[in-house]
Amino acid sequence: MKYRNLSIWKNVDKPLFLFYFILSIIGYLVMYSSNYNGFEIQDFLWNTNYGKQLIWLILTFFFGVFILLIDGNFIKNSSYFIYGIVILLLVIVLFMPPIKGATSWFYFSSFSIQPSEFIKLGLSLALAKLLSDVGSKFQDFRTKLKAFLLIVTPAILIAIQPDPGTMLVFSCFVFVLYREGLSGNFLLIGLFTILIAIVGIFLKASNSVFFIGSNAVSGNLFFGFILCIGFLFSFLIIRYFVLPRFRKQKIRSLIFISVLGLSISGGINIVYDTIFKERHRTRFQIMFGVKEDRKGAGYNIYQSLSAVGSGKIFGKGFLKGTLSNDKFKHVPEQNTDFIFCVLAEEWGFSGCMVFIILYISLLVRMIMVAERQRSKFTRIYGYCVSGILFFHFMINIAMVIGLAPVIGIPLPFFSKGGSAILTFGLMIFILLRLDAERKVVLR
């Protein structure tokens, strides 16, 4: 690549940038109000999360700035480096003294870092260098094997920690994979595996059992009997209807499918039964409806539907939250988990819209800077990002409505979060940088 002394500030995407400092303002004053006990000017910036928060905000935008003066090679050329950085501290911080029950964070004094947060940016930078490099073609089984390494080496340390939010992040990858060449049957057998799980955790939380004749038959197992009907259908489907020279690769498909649908399905009793902990089988039945246990593992839940039920279409306004603010603690980590309970409740219906909206356009433009891209590498980082950010944005707001298990997923620019607001703040002025040089890059 060859590139021509310009302006930055001049080519940089002035929509991204402005969704982005919009979303990242209205995130610290939803954080501020759900913290807000009464100002106290000499404990601003030490004794205060929305003190502690105005700082690393202040420090993203610096380290922004500072960014935005890198040559976009050196960036891509650093991509392994800051990966290889980021995995010897996910290992490090293994040794760590438990916090919570994980091993999670770096504690210095009054302020802690999370290397999981900075691994989603490490690892959209190693996936675009790895998959843009000359000679790589996705469509080798060894760049796959390499992607997939990538992605999982990480994924493996995290579990470890464990932080079982923060490791389903990186399925989202899947969809970069698919933008550049992955088969969409992988696609179809994600979903398909999705579903099974779900049907599979649904019928062993609900107890279900089904009477053939008069014998009782566990859910499970009965859903386990379905499958292998419908597979047998499947197979004289493609042994009658499916033409000679397409037969023998449909039938080894279908056989795949088989064993992983019914590994799934068996497998489902297994870990609910022996890994899941008593809380977490409560979580899903309470999701599923099966249960109600206002006191105990669906208390957040429940407080958090009270509170944004509250709001209803105008909010109460602003510092004038009842239920989801710290000073009367109706809503259990409101400041983290749970701040879309702050905005619903003082903004309203009317104002969780306009968020939306707002974040949705902010998603669209990365996807649009992303594609306009003459440099695979950051057209790759664009889709690491944005996949990054929706998958954050859907299972955030999932959980605090209660159509998601409570996982521990942040809300990027407005959960508490020095870690999270650093990088996902660098993720954004990373891709403005690598965009603001695209009319110069010669293919």
Contents of the next structure:
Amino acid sequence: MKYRNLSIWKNVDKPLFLFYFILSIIGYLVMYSSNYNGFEIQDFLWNTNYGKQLIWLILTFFFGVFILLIDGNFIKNSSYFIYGIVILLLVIVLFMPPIKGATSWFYFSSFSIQPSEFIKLGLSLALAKLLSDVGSKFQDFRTKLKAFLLIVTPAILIAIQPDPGTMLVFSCFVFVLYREGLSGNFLLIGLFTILIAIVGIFLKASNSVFFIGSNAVSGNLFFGFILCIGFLFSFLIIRYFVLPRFRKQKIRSLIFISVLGLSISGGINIVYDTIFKERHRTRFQIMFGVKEDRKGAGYNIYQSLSAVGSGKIFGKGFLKGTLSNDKFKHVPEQNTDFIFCVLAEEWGFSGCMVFIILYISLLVRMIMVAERQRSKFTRIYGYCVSGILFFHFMINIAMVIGLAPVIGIPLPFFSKGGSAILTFGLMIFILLRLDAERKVVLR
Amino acid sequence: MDPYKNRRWVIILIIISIGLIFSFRLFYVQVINHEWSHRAAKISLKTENLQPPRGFIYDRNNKLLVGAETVYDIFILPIAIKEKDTSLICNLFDMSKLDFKKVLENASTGYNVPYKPSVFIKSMTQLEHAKISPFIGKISGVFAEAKIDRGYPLSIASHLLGYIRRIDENQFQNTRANGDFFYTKNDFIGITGLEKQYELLLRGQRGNINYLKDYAGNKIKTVNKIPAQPGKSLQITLDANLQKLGEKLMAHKIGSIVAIEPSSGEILAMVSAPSYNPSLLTGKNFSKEFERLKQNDSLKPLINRPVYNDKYRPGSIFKLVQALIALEDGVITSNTGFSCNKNIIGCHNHERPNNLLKAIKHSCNPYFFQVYKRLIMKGKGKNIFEISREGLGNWEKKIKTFGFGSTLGIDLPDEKSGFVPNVSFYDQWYGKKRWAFSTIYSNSIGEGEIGVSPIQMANLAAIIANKGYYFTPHIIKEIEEENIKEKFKTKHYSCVDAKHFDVIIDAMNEVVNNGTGRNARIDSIEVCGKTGTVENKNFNDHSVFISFAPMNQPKIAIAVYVEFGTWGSKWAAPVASLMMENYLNGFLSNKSKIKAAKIQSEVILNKNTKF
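If the one shown is the form predicted on its own, what is the structure of the form predicted in complex with its partner chain?
Entire complex below, previous chain first.
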């Protein structure tokens, strides 16, 4: 037993563990600083956010050690079981009393559990299991359908809560599927869609008017017009410069893209006017800087950007934040979605750089670890974990620094929330465990 | 084996580019663009002014004349007012909901903006504030700010001390234009009297406190604090007891008393009647009381007559100056005598003025007609117009050395110069060479065109007491750590040599002992004085008296002017005497007390009061 234990630690990927460990420590210090209001020992553990966070962190490491001790095969074989249990929880949680308008939590006195966090782990395991099964090939339609159902089921359950932020995270599995053979066109089409959508929404939000000749037209119509001209040009280029044997195929995809682009830009026109509510429109207008709204919908972002900006190069120092600290409450939700403000304000640009480098290193290291596996299960699982963390990181930071509209999503290892801390920790410990036995077994 | 192995690079590239985008964005927000950190400062920092307490004013014996009274202004911040609090607010301040709605509207329109606090109730007393303070702490958008108003423990010398009031838009803009950023709206500023004169010293220096606030505007932590520097306290030369007596004696009368210490020019008392209680012009009743005193009182109690009213003709007290100049000029000697020829100018019956002393003792009008004639017609020539012009020119220069016809430079605002008629004045009035001595002889006995303020009359008494010089009369005695008195330490000499004063002083002593001013006698003190009765066509004459005592070592020089008080010895002389007795002895004898009570109860407001 002792021998085996030691051999596992020897095989654990030290850089990955280190990145995770350092980020956890930084995250904890930021949480501590954010809530610091004079240290009082009797309150420490049970009555403060950082006290609870510490308990969860210790719990996570305790479970982590436990995971390192169990057999990887056992984890792999429990994948569907874990997934099933969490799906069950997701169903039950819908019948719990809503908090802030969402039925996302189970409450146990001062602690609460959020099953939508655990599904990230469950889904990663289940998806890895599905795609790595000897019999399944991703190219098969059945496998694709199964994978799709696996992802969509929890997504729908979470949408019912509703928790759009967490739901959005599920789109990260596109990366995993892409790595496993999903056509790259999906990524490109996704990117294309996002670009067209951004331009379209921007034109709507800013109420731009353009002129064709002397006729004033709305921005979107003009954009559509430009798109058509662009497609026409492409068509002419293909017509005269592409070899005849590829021509047919190219023209087919051009038509597809044209239809997609025009329908998106037209669709946005309709969605923006009819489906969007006023508050959504304001959010976009604020995001694009068309409107400055310090008191209403723009309040969060105005306050958080002020806090970030006030950090300057070297920050105000540990425990010295004056906007994002809980005492001041200038930044709302500074313990959860906007916790990055605390880091940015107290450690400045230099601190942010350390943070970003550490985070990117962690994500890239995970991909490297995933890629060196002989086991397909471990590889897919690694990608899942990396993708999930990446999406959280991307959406959360983009929101805090004003590059995306406000979407409620936690920053892993930083935001308050025991379920999240535990889930993200376990995800990494499982990866470490699976990776540690990469030379021993072949799955 | 794995055809998609290279796709990891695409994914890694995407991750790294997101990291780069974030880095650039953060670099922009945190390093390049300083706007966000300015905004952060605006969000989290708040500066509050610290009001310095205004300096106190003490009399020469360190009795407090002006102290401080803390009052509270109640402010409202319209955007922070919650609907549910309105009924509580209305109860607290005893107003209807409709009124409060109006208040809110006013506070949000025009100059006022809803996110800046504006004054809601001004100058609550400490007692009123104590009642409401536990409640307003709980109401968001309503808060109190302490201000230092004035308190007057003795309620005297209102004119001299002046008053403060809240700065108005004009003054506010003016001070700003002059680079003085001390005041904020609703601050107090000195308007008259010493409050205005020494405003810069009394007001002190404003401090401020920067603190970090939370999202609701609550103070969390002080960042830095520059304490306010309290205004400097003044000690003034006034003797509170003397002033109090003077105001009592002048009750129900119109006029002035000015008492000066001749050896220093320090003003011991300065009474302007009718007076008002200085406490009226404090607190929330200011506007009401001010309006009443300013507009609705025909006696104009706000005017500080001793320095402001320079239209007073001096009357017979002016004979002293004429005599002094004549002696200096050598046109008469102390033994010169004239006959009391009532054909030229009116007089009363008295012994023959065969020397200067007797002439002053009986205030003989024809005598001084002759003296003035010799002064004006001194020149040798044939043309009486030319001679008069030359004579008047010389006379004017000499008169002016006694402090007449120009401001003395007292440390009070709005001092008026008075008027000594000169050549150009008569040229303009009558035309060149259209006037001569016979036109202007009224000046000889202090009638005619001469205008003198009571402070100048008292200064004349001081010059005679000093035998020829005076110090600029002043009120400031000491200011903490300031040396401001230097300019009051120079002797100003009159044109008359000291040796000529002895006869005048003897004569003034004779006036009090055996002459027109017997009402001014004080047992055990040798008093020198001169009465004056200023003619008033159709109305009662004005009663004037200037005096100093004791004769040999003068400690007080005084001028009393009682409008419509008939002749000089009737009211002015006894008032002066009581003042001097009280000052020199420190108390009034029983006999004098009875006299004082009688004078105090006399009402002389009507121009035709019968005695």
